[in-house]
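A lone chain, given as structure tokens: the form predicted on its own.
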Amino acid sequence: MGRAFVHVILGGGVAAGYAALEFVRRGGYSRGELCIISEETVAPYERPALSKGYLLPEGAARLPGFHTCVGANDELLTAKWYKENGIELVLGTKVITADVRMKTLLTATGETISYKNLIIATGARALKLEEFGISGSDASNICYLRNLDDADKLVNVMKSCPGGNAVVIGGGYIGMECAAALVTNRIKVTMVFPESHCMARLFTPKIAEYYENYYTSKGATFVKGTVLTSFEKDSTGKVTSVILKDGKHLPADMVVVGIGIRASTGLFEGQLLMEQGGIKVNGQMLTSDGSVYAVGDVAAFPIKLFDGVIRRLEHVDSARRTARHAVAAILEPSKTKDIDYLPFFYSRVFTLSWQFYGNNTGEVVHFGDFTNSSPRFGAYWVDKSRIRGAFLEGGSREEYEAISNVVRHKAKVINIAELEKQGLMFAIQESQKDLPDGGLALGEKPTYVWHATAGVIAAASIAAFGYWYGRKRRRW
């Protein structure tokens, strides 16, 4: 048994959505021509709102309310939504092995799939302790957070220990923003990381501390530059302490574990060319195969800003565009120039909100108010008198467009005391001017989309806690 389709998506995520959508607004392809293979049992849907929107305790998102694309303040496609554009879903189905060579992708039933095109959108797993070497991570009350399925466990085991003890390992996006929801359903939190401080992949020093010191003001405590070694449990198999490195112990009613994740390239090992991690692309998302293509969190692509260096990058907005991209490289391949990605990462954790752009490389610079309560603060990186990376918390639309201005522009610095004391209104500046020797002038519209600035709420907010389904796409 089999079917065939000229243009298969492998996976359901976001990056599928994203690209579902571009086949229809282009119209390249006829009805049963185009079809999304996901092992999820629901149609794509936006995958942050799990650890924002999700998580409240009260007026939680839920579907069908954030099916993509509305991350990007566009279209809800819903099941009916493909049905009605002639989209085959294909849902709860595993591929156990696809040849390249052959075009074909065989599923756990027993079902031959064949393409023209694929695209794989096969995205990333989450990392388990077991591979840490660390045992027992099984446990009933013992959570990650990838998909929906693990956001409803999340929930349960919330619900069944209200005023509790969790520990959260990992610092990084999954740890920081569980333990905002966390906290906001009172529950108390210990955040338990080797790094010396929160977000260490992006995070400075300085920046680190204030969010640790704001989460400490709302009961969190952290414990830094240790690991767990095993758990202690109860009869029943649940976990009721950490067992920390130094031999310290932890009480526990739940465990939430976010210590990153890995690129789903298993199907395509020995086939297709891999780097970073990832499947490598070129800038039209195609692989070393003529008809296979990769986005998302699975494509590692060239990165124009940074002078053609090979990047994987995590984030939902990475998701989105190369989706778009690839669907383009497919339909209109000379029309379609290289892809020009601006590397953009935001976040939001109870009122606080921040961006960043860019490559946190080069030489430091600080700005802003850092011990405000509603603060706005934010730093440069600048590398050979260029600014290379910008962050802001608390910035307005204006402000965060003018510092990816001046990161993609890679604005000169002359003075790094005098971009010190300027601090965000030398982006602000520079934004107001041709930039004197790039060509392109500073107050151009952006070319990346607007989706953590000026959207929509998608569920109630708890202290401003709600997940922000996105901002209006520009189109690029």
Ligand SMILES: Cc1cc2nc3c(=O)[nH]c(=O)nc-3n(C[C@H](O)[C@H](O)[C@H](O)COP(=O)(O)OP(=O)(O)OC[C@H]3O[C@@H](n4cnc5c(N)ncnc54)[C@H](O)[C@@H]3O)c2cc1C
The other form holds:
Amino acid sequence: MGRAFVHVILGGGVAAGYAALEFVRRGGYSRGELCIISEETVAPYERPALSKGYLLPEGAARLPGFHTCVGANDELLTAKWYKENGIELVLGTKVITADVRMKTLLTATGETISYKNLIIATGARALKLEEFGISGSDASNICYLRNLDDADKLVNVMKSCPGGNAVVIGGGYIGMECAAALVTNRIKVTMVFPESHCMARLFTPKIAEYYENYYTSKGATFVKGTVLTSFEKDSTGKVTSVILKDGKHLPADMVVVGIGIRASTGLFEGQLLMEQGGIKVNGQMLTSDGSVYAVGDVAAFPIKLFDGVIRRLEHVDSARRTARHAVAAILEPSKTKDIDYLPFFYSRVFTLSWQFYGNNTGEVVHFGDFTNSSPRFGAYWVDKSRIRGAFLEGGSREEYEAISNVVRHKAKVINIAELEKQGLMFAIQESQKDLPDGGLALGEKPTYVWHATAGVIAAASIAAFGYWYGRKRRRW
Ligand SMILES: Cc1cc2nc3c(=O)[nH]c(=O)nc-3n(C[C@H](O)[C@H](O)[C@H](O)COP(=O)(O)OP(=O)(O)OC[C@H]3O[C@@H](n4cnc5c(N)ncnc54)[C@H](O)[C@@H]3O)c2cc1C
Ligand SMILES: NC(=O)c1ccc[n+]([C@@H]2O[C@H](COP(=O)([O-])OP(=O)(O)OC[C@H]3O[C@@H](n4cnc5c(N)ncnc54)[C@H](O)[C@@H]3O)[C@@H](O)[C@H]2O)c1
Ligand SMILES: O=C1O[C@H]([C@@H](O)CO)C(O)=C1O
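Mind pulling up the form predicted in complex with the named molecule next to the form predicted on its own we just looked at?
Below is the entire complex, every chain and molecule, led by the chain shown above.
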């Protein structure tokens, strides 16, 4: 007993939403031929909002305001939009087994759904402390953050302890963004993580120092280079303190845990080739099976810019673009080249905002002002005399565009000391080399605009003179 669709998108997160919009934009299906199956009970939404706008003390983001694809300044895809576009939303439905050979999916409700083309967009799940041998993280005041239910729990727990103590476990993206949100909600925050500095996956010690000093100035405390071993709880089972490896007790009215994710590949292990902890795909996002594609957090795909190295990226821009690419490959395979993706990560905490492009490999060259309270600083990563990665805090749209360009074009670096001196100007000047007339200051009009304007003024002046002279002659 079940339904058959031409295209099935398995998973209802960010990639699913962007894939659905691409199907509609390309008109590549008929009503009833496309469905999204999602364990979540709401239509795809911009997951990044959950650790930012959703946690604001006032004017917090709430659905339907952040359904996809508003995160990319595109259409708001509400449940009504899917209905209007003939896309079946099978929500609140977990797929429990997949049969790639038979092209069928079995849902927890006992339905078998068959497909011609499958896009796997199952994303990832948050790692639990129990997976590191630490029990008790199911307490009512311990919060993880992956989906809307988690975010609602986090908001409720936060509201239950105004002015209280929060311990944040993990110094990565979730840890940093939730810590900033907790401080903004006037909760006292202590962050605990095993590395010597925050965001160890991406930040240099110098960059990390800036953010740690900023957080400390906002009242946060860092306990670095250690891990928790257990929780102390009261008679109701609520956590009252976090016990660290060295025996230290951190008082806690609430705990937020952000210790990484695992890609949700389980349904397809043994059926599809895997790599980098994800489902391996080619430049068309096609898996080792000719009818199955994988996108977003779950997909391990070749990064052309890094000479085809297979990477699994856990970021929203990659989810959006790989999703669109898979739909293009399904609908117009002959016209769809291999994906040529420039890895792009970003974060916004407090009033700070940074962007990173490329790969953080090679020699690091820092630039800018690391002291200012309204900061503008960054770094380049240089490998074999080429820019491989670039980071900028507090840039303008044009400046972010400039650093993305030097990474995309692997800009040549002759002299490291010179690069350090030029700093951001290096990226701006390099980017202007591609513009007409050899370049211009940021925001200036290209010369050809001035030439054209001068031409129009000159022609108008000659015409006016001729008219006046003619009038004068006639009068005479
Ligand atoms: C709190 C938070 C904030 C973030 N902020 C940023 C940010 O600022 N910038 C950034 O670049 N990235 C950010 N990310 C990462 C970004 O959200 C992810 O990279 C992106 O969501 C990946 O999209 P996806 O569609 O692959 O997976 P997801 O968005 O996780 O969607 C997967 C979907 O599949 C469903 N699913 C999984 N298994 C099944 C199953 N068996 N049956 C049915 N449904 C299933 C899930 O319920 C979910 O709906 C953030 C992530 C989180 C959690
Ligand atoms: N702005 C963004 O791009 C953004 C924002 C939020 C989430 N995300 C994504 O969501 C996912 C989850 O983020 P995350 O912060 O959980 O993962 P992460 O990988 O960014 O950070 C995990 C952190 O957990 C800590 N850790 C690891 N093992 C631990 C242990 N046993 N005990 C204590 N601490 C431990 C480490 O400090 C590590 O930095 C990631 O894929 C991330 O890319 C991205
Ligand atoms: O990409 C994102 O989407 C949400 C929000 O912009 C949606 O409105 C958010 O906070 C991001 O970082």
